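Next up: a single chain in structure tokens, the form predicted on its own.
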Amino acid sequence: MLNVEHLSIHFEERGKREDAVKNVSFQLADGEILGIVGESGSGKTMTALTIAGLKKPYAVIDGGSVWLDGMDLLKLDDAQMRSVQGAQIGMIFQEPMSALNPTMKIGKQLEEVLILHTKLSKEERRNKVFAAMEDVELRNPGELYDKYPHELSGGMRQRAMLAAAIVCRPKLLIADEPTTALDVQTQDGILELLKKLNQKYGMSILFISHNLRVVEKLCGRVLVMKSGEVVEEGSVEGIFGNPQTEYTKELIAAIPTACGKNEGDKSTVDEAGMEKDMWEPRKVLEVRNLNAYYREGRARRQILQDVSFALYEGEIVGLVGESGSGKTTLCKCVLGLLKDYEGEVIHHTKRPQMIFQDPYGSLNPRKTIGWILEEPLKVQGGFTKEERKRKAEEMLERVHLPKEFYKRYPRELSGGQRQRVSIATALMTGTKFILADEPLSALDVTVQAQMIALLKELQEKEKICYLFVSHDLDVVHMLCDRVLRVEKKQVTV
């Protein structure tokens, strides 16, 4: 049904050439689910965007063809490609809040595809939209039809985007990292949904992910990409059970596992949460009898109830819970971003810092890495220009980045390198407490393993306490000493 033959693409920007996809060939049969895996920059997303006709202007096709049911998509003009997009090819993206129009109601967004590709009446379109919502297991479609994206949870937004992608029953569904930002339960729900749609409509799915566990659950066949090339292809059982290339073996070895933490690595913590070690830890944070609320018009809705815990210097504490459980609310209270609460939040360290999920979104794209690193010192004050530069260069070395990165911009760095800059920025003021919000979820498994090692190294050297928010329980098990679980408005330790 889909046949990609010898596809080659390069980037042309500011007179520089970079090969992104090199002679890639593969096939996808009717009703098949094919996974494409590889680290950041491997070319998997660029391949998918080219198939969908969504490549950027600076991406230049050097050669090859993309056949969909006997039609070469690369030879279609813009108008012809628009007739294919949505009707024969559907696409769901990693971040639904960015992919959905925040100013349009959900129902209208789902109807757009039908307006473009059908001659249905308004009532018929509405019925089709309701049917698509039911297909993706969104309850109360009549109510959701008139809601905006920000009124839905992350999992519901992802389902709404999936409904928009399948409302015309396309032959091919391209899913680009659709479960990365979701908690484990919501992630499993989306995977089950994709399986059901595949079986119900015989829809072929091209599933792109850096999460090899997810690919193993969903796909029948896997394509492994590295540096723009296909290095291995085979069945899920063959790739995961008997990988042939060293790169595939490295990818599989880097998957976080619950048994990845040696018994000797586990810290012994007493009931008060104090690690029994050669040094006596001190508290960095205390939360006492916290009740947190959100205002909804005149109403006041309670999100957290009677939450109490303490964090200590030099430990890594995981914060887990499904979407909507109150993890973000707790973080906002800890950082002073939510004022509507009762109880106490006591910091025993100055200037708590934050590491965000998306380093590209949290770093100023118009400033150099040196400027970004120096900014916290400018705010803090008391440093000369030369001292700030020296400290910034020293910090780059501490997070294993070359000094030359001082003059670079965020766009010139890979995802893993940008996340190292985010960590470095959080450390610039000498803080002993860092709140890390899903800092590894957007990274491929090899970079993820490097970040875990770096966070552990900094914890041991600097005695830093991390509150580590994550939906990946295997990563939490590998990295954390204790876990806080948010469920039904309460936190258990």
The other form holds:
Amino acid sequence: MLNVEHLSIHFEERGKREDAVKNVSFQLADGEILGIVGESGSGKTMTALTIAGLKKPYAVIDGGSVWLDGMDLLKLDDAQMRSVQGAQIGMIFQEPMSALNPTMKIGKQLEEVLILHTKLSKEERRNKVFAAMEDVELRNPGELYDKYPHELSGGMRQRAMLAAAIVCRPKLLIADEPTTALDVQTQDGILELLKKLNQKYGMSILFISHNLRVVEKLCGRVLVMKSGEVVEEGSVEGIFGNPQTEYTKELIAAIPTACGKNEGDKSTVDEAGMEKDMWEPRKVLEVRNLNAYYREGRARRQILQDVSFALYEGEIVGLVGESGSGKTTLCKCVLGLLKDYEGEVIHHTKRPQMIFQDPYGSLNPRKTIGWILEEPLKVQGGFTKEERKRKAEEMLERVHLPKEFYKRYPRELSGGQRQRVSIATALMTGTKFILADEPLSALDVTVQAQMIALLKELQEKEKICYLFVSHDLDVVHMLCDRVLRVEKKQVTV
Amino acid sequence: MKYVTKKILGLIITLLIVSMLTFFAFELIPGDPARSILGTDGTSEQVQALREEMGLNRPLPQRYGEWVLDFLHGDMGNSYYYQKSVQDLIGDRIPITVTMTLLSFSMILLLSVAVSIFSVRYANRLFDRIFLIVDQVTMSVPPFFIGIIFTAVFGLAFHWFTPGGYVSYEKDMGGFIGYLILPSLAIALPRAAMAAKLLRSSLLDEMQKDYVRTAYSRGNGPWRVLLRHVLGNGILPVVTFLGMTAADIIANSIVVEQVFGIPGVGRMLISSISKRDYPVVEAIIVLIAVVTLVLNTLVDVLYKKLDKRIELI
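The structure above corresponds to the form predicted on its own; please provide the structure of the form predicted together with its partner chain.
Zooming out: every chain and molecule, the one shown earlier first.
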């Protein structure tokens, strides 16, 4: 049904030319679910956007064709393409909050597709919208119709996106990382829904993701892309059971697994360590009987109730919970950013340092890496210029970055390198306690694996304690010694 | 609707403060109204007698209280100069200035929205480039000067209207509005240029958002995306700016009324200031404050209505 032949695309910006997609060919049959995996920059999203007619003007098609039911989409003019978009190709995206218009009612956004592609009466349109909402298992369509996106939860927003994408019953649904921004429980719901829609309407799905676990659950066939090329193609069983290329093996090895063989090794080591108990583990943080509140207008809402726990030197503790469960509130209390709490938060080491999800946003873009690293030392005082530089360079080595980075700017670094700098900056203060808020979510799987190795290395060598906030349960299981779960105002260990 | 009540309450308090400041400020200005009415010929006994008669010897808070109460009843006091009540003097001038203000306001809104939408649709193309230059120039020309140019070009060269040939609204409503169009435009142009520039960059920012891509993926054409999706979101930051222009429009109308010879409140204000006719000046200042604040409140309420993310609390 969908037949992509020798598709090549390059980017052209300010005279620079960069190949994005190189000679990509694949087919998608009626009712099939095809997954495309690869890290960012592999050309998977570019391919999908081109099929959907949504590529940016700076992306230039060099050649190839995209056949949808005997019609070459690349040869259509704008008006012809618009009649295909939404009607024959539906698309959903990664971040359902920003992908929906914030000031338009959910119902109107669904109805819009019908206004554009059908001549139905107002009433017929409304019925179709309700039916689509039921298809994606959104309860109370009548009520949801008049709601705005911000009034919905993340999972409901993605369902609403999906409803709009399927309301015209397209033959092809393109899903670009639709579950990446959701937590695991919600992810599974969306995956099941996609499967159901695929069976119910025989709709083909092109599923793009960097998360191989998700692809394995959903897709029948997989395409592995790297640097704009298809490196491997095959059935899910084939790709996962018997990967042919090095790259695919690497990708599969990088999947964080809850019950992989790494896990077995680790737990025995941990048990041995605990049993030996050579050194009395020093507490770095104690939280006793914490009640935390949050102000919403006049109402004072209790977020956490009677929470007590302690963290010890050299351990990695995961902090998990659904969004809105109070993870962030707990972190704020620990950091001293939220004052409205009862109970005790005792630090036994220097103040904790925090690293964030987006390492670009949290590094001052106008300063060199060296300047950023030296700042904590300047604040402490008592170091000469040479000492500061030496310490900064040492620190770069400790996080496995070349010394030359001292003179670089954040924008010249990749995401993984920037996150290393964030960790280095946190360690510069001499703290033994780092609070990491989703530090890996913005990174590719392979980079993630490298970062996990670094975090573990620092933990073992330098007895750094991490409180690791994440909604990715796989990563948490792989990395953490203990897990704190925030649920219904309570924290369970 | 608690939000609206809160806003109206705030508006009343602000008005009280403005009236108080105005009233006391005129008390502090050197110069005795009784003396200025009588001129240099009046003896000090005559001045004393007149002060007694005008009630100027009573304590200040009492006079303020009476002034406010009378004002609420529509009695704005008596002009020192014309021997007429203030409401009679400015009553038939208020509709003129209010009409001009509203005309200007709608022109700013229409012009900035229309021009910036075209400019964003053809961003970085010829229309957009020309727009940016013209916009920059328009922004930097003050309204009274635009008024002078209009008079010269449309009045003296093309004879589209007779400069100074103001038509009263009581005689000919069409002619009245027609005469006010050019002055209103003179006031509106610089502000419209600013609003257009703000709106253009706000719309361009919105065009980069993810929901725009979603809109295209549903088969929307570029115009529909702009009008249905982007405009509603992109106009929000500009609405606040429009609220602030209200005061500016009225301030400019004072000068532009001079240029076009329109017998509005602004002209009255200027002549009253030079004649030290304090009751008239006070009344006009309070009226300007009322119009400005009401427009501002309307814009605030409108903003909350437009931005669905803010709930009306």
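All values derive from a computational prediction rather than experimental measurement. Numbering follows the first chain given and starts at 1. Rigid core (definition): largest C-alpha set, two forms, superposition within 1.5 Å.
Put the two forms on the same core and the Cα of Thr429 is off by 2 Å or more between these two forms. After superposing the rigid core, the C-alpha of Ala453 moves by 2 Å or more between these two forms. If you fit the rigid core between these two forms, you'll see the Cα of Cys465 move by 2 angstroms or more. In the rigid-core superposition between these two forms, residue position Leu335 carries a C-alpha shift of 6.4 Å.
Taking the core as reference, the Cα of Glu374 moves 9.8 angstrom between these two forms.
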